[in-house]
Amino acid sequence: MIWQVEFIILFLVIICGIAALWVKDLLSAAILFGAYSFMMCILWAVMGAVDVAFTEASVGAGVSTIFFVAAVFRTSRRTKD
């Protein structure tokens, strides 16, 4: 694949990872983590590791994100900041 596309995907992975660490809202962090996993899935597929990409898509972007979002919805806020 063209190296510019790989560089753009890698840049998006880095941006999603940093943003997931910096946001204060847990729901936003969970969604950004899912986006990070999906971008990693695309990056693995571009590099030719389709089996790793499929596992990343199903476990990382799928199941883990659903569990994180469900855990965020089951918690309550104590402070209003």
Second form
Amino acid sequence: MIWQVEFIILFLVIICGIAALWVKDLLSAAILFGAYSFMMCILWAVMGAVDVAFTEASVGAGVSTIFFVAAVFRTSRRTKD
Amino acid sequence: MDDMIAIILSKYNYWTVITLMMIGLYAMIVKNNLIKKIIGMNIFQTSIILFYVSMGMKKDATIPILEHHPGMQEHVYHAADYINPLPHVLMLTAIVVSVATLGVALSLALKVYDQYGTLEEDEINAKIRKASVKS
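Let's see the other form, the form predicted in complex with the partner chain, since the form predicted on its own is already up.
Every chain and every other molecule in the complex is listed next, the one we just looked at coming first.
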């Protein structure tokens, strides 16, 4: 565990999480949520939880993003907040 | 006093967990769009998973895979050399459960959109109120 790497990734996780909730376009929010999940996966690989990391990479960053994109395509893309 | 600041700063993982949890709770309560609420719920879930993985972390420990040395018949394992794998296994289940809840939540949001034609919570509430006044 290298604490500098972990620190940078923790910072990026918070930034991606806030950005995913801040953008007004729902498709961008879905893609930013995918980036958040992938940062989380890298964080777990750094922290030594490799099994959790590759489950999150396939399930969290892959399937969740596809679910969100499919749901946004079938509903509206715009939002007020 | 310096000792206390050092202890507080060394727990930066847990401060991140608290920050992410509060971001998710804020999104679930304040945000008006249903998709944004679901994103907030997912951020909350990943913060809890991060909390559990942080609990299993040890200093100067390696990943929980046993090392085999060729030519050695007997192995002596020190548990302090390996990261605790029990929280990892629990959180593996939690990730799968989080994807299942995400699928159910998004399908419910699609049903709401089919019924009311919008995903904004205040517009849905206004339409429900109008329908109940009419009937």
